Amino acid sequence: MREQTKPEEREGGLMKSLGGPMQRRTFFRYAGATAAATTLLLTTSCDEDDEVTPPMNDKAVDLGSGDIGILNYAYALEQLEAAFYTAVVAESASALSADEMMVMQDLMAHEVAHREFFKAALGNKAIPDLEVDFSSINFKDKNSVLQTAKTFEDLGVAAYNGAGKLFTDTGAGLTYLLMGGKIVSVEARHAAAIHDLISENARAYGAEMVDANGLDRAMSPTEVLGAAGAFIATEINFSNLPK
């Protein structure tokens, strides 16, 4: 894997895809923000699960319950996205233009940062590394790569939107919600960039994902993991997550 470069250190990539100077200036400085967020989160104690329910299957990875369960849920999704973009960068050079590949490299760097953020925040409560199944993706085909990226990014935004309400309303829960809000805004920028690439730079941003009230869609963990399940080989028990 190539050495990761902070997104803001490149002139092309995602920033280039997003267009004009104002957009570039306002692009979230994720690497720095992540470091600050990690420090904040790590200095905040995690809620202990009050209820422990045995996993449905001994082989299944149990996300846990309460705030820890939701953090592990996000960690699972970030593992999936990081693995996908890592594979794209490694295998799709022949399918993508140089500019498109720079976008993918930016997205990979962000998703790896998200994954490591949750891993560090969860500590010994983190679920193990998940096995992915990308057998349905043709990494040598541009359309397959971009459509899968669109699926993951749109799903990621909906997942964070749906999970926010599940955090406790304690101090720690509010801290997690704040961190989730900072990450979902980045995921939404990713989704817009992918929509724009699919439209061949016709400035598409996924307007179909926004309802008449100007709100992005939200999905429950059951809906999200059902949709993402085809790409995750590891069995996941999410039955103990808050409802």
Given for the second form:
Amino acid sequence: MREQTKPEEREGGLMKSLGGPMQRRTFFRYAGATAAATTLLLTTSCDEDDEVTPPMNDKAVDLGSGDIGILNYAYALEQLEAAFYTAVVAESASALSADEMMVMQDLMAHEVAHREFFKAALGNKAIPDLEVDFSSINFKDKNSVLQTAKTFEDLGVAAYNGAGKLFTDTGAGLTYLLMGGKIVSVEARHAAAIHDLISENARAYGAEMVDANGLDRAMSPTEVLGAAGAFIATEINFSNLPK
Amino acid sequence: MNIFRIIQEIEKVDGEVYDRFASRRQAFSSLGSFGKKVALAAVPIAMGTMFKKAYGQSTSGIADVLNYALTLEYLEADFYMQGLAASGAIASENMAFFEDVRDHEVAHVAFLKTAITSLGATPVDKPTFDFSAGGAFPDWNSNPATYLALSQAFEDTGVRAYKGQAANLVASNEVLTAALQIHAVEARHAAIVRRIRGLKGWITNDERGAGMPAPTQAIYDGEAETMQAGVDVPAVSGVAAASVTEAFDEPLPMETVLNVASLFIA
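Form predicted on its own done; form predicted in complex with the partner chain now:
Below, the chain from earlier opens the complete complex, with every other chain and molecule after it.
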């Protein structure tokens, strides 16, 4: 069920351009890199100008526009997280302690619930199943598993924080906004637990994710998909999302 | 006298007071008409003023929500400042974590006050808190177990309190995003406090968890929801219902949040 695709086999350099580990680290470490990364994305293949069609291969998945687009964006991220924890539970027993595996089993259940919720809510507007690329993850290595989980959970928090304002429909959109609120705090609980597993004695919760105003990170879909792209083999067209 | 008892007093003269909370603007704008009865019940005017300032007189729904949030953040900030100042409230291995939590809550207070002022409204004053809740938790600042339980109660409440207000903030993208960002930090705190207490970081069904005093159950009621936006999530996902309840945090009605908070206002 998991497609292992080498980065060089992927078409469309959009995601690949930000996919390397170095770029991701830079991305998270420096606020300024966000703007740089965005610029890179835009100049590579995703001009915000609607007149310009990004070069997409014929397998590119279009998230769509408006509230449906945002829901598909969330659905895409939940697909990624659910696939990751499903693989962890299936493959990483030898690398993790019993306590760590219990957390992973919970996270798998939660993310599958999120994924299937969005799929059902979207109905025939749902994007197809995405192919993931976990070739950079060593599922037999505890550090690789936990660091990837940390990346996904912190990114999930930032994604929902940044997406809330993009819902436009004041009717159904408010329901979706509330749904995002119901999910983002669970992603934050996950993120804290993963940080805690990585650094148990410090009772770590992800200090580096919280700024001087006591605010967790918020990221735009462009930023999030740039960072998550290394793990998604399917090319995604998100140019029609609200901005 | 705490606000909870004030509400009970008001209930004696207005049996529909809880219904009125459904429309807080209406409820508190009509506080004036309670005036004489409230005076008869010997309710301190200052408390009514604070309440009214918090929820009744703002011209902006956003400022209302921010003042509501500010009251909760005052409570949390004060709780961590006092806990860290007391000897014996916090185990040494958890000091660094709670210092960070304090810093976040103090930052939230400052952030919300700035936001309220920038909207042209007036931040509510900080109430005087009594974390013993009138003697119900006499060892709150000397027994780490009690302190942790109260911390869990406040953080889990904070997570749920913000959620119900999102729809009232859609008029301002900036405020909505900031509220989501604050609320995610509360959730990180909640998860760690729960893990320190030996619980899961997430809420299963509507269970308050081992060692939580019965009065905190109101914080967890309603958390067992498995239907989300019309979707029967266990049915479509095959995920066990208990796990589905963990996967979605539910909003908490404002009246419940106020009732919880009021237990700790002197």
